[in-house]
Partner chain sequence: MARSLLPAPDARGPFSPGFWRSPLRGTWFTSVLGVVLLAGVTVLFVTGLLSYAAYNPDLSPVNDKTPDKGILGFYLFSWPTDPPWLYRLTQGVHVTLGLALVPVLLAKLWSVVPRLFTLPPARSLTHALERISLLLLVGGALFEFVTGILNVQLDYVFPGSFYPLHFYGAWVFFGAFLAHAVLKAPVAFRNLRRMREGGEERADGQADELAAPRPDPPTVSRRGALGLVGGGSLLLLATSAGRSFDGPLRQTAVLTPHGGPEPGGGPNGFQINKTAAYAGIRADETGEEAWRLAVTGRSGTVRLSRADLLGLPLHSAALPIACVEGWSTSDQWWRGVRLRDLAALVGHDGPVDVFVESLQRRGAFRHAALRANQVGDPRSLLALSVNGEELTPDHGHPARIIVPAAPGVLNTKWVARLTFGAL
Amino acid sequence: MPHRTPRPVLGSPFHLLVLLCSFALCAYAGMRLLDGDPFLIALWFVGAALVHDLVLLPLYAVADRALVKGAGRRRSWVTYVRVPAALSGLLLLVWFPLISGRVSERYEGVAGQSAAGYPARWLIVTAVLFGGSAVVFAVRVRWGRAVGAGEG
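Return the coordinates for this one chain only, taking the form predicted on its own.
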């Protein structure tokens, strides 16, 4: 009989504690970000959940399905696109107000720094992520061929 690692039960005290801590952290961030207006904070959280579930999730699910279908038999390549795309998308989601320039005046007033350059920096980080993924892919393909050539 194969040895199985026990999985923690969903809803265990540890999971509940982590979930409560994350909600507390998000509530604190929302209070700081939205000047303590409880209605606006609740609206922001509900809106973020709805936008994610009804707009973003279907979009990246369709994009991922197209990527997998387009890869055909070479599905092992998909990870090398999926990971940098997910990280780039996460950075875009987190820093969208600054990347889009929608809050640059407010940001400059609060932080004392200019918000200029965020779109270029995000594009540079995205290029580095995809470039690094391409290098890792090339090294693994080359290493795989070298190992395969030495066995014959």
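Positions refer to the first chain, counted from 1. If you superpose the two forms and keep the largest set of C-alpha atoms that fall within 1.5 Å, you have the rigid core. Note that the structure is predicted; figures quoted are calculated from it, not measured. First, how it differs from the form predicted together with the partner chain.
Here A138 does not count as shifted, since its C-alpha moves by less than 2 Å between these two forms after the core is aligned. With a cut-off of 2 Å and the rigid core superposed, F45 has a Cα displacement that reaches or exceeds the cut-off between these two forms. Annotation for F96: C-alpha shift under 2 angstroms between these two forms, rigid core superposed.
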Contents of the next structure:
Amino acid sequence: MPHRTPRPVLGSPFHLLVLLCSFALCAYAGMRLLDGDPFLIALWFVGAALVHDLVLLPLYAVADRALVKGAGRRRSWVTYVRVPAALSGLLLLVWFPLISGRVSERYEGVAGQSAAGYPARWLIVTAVLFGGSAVVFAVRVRWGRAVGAGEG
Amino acid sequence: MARSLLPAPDARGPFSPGFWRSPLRGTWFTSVLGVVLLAGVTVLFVTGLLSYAAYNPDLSPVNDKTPDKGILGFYLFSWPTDPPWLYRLTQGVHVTLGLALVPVLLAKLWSVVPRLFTLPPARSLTHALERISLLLLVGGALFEFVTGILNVQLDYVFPGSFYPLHFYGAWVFFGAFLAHAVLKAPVAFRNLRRMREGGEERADGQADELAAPRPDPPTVSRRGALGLVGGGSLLLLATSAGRSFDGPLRQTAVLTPHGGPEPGGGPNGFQINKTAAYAGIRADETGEEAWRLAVTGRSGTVRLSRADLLGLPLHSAALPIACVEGWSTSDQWWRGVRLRDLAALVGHDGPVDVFVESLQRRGAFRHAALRANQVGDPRSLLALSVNGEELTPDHGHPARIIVPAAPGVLNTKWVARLTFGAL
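Other form of same protein, the form predicted together with the partner chain, not the form predicted on its own:
All chains and molecules follow, beginning with the one already shown.
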């Protein structure tokens, strides 16, 4: 690296100082975080970012793009599918262990109550979300046909 | 993240700015989400630190799951017993707010994802370090949210014990979060102020570096997209917050662990953290004949049957149970012997710590230590009954600890031995 142009190579000294202070704290805590199975813990840490950025995000982006393409000229209708699908998907993402039943046995043993109701309750919430969206859609189409055309 | 080997001049795919087509991305959208996270993550961090302090980790090694914390425990203090709902509040906020911030975090990450693919991967040393810091920020945020969300569902797939992973992970994340806040929060606030004053985005005439250069026609406005994010937060809040209360409110927490219906009816029908069966408690060791409470102190050891305990002065206290997993019960009406009376029985008339041992065979907290201020509180009981009825096995029969404002696991069930004195 050439020594003549220190600024672009180094960047802002203030930024550098802030980052070095931050790294000191991260390293201090990170050494303790990795005390255990360092490879697996680091894999979880970095893997969380990679799985999100390179798997989860592209997946829902592609699904949304397919939805918009599939709607064709009725782009304004997309919202009525997108909103309930996104909310239902969010609940599934957060409560996947309970909804999928993978922790049912432990939950019943530990907490003394059944976990059998979670998948059904998620389906009911999903049905309510889509049903509510359909009602709003029907009302808007019926009472204000201009609304659909007006929204971009 | 900064892993592109060739700084290709003719960028293609996600490395090309034109690849990103959503008209929603832009400084306003990112700034709004960033400011919400700045406030929200700060509350999560502070309530998380409070939760660690609530365990009184510096009192005894049995209370401390992160003994090599070093200076990260600089702030620790004696956890108070007032107000009695303190831990119920701080931990309920920690978990419920964390859940409600999931859609905000996801939207924030979505709004800046094109930055992951910028070329060249590093313009300067500082830029390279900033990108490493962003890996710690994004990885740390997701690591904290994922371990927390898995833990409240008892899904222990993460690589190790929850306490050190979530505690040290939080400090790594917070280190990166601080740098990001110092470097980016002034920009976010300036953007928001400028846009509020100007009414229009990009009032300064500069190109919006987060916006797509060739956006697709919009199917929803930026405000509409923010509404969806807020709606997701509200939905998670509405389906979670109820598990901090008994009765009909808990029924509203339809998708949350310890939400929905109560495990049973009657006076002992409230939420159970660990059942007697799970803890390995056998009926033959808790019966009237077999069970004796050993109380040790300055003047020696006394052994008390349940009948002996019932013969001591009994007192009542209305106290909640609040779990680190974020759920809590409303006040239950406990009745039993004051801990300080038991201390006096073995020669401790002044403030004194106590080491509590349970019959349970598994669980990280079958031993626990309580501080003198907790022992001395007149509401701190060795409870024998609850809501007017004898304790059931799942709630700690023959006797359990109940201390105001203490985390649930320090309210030891199936108590076998109390050792008063310096720990």
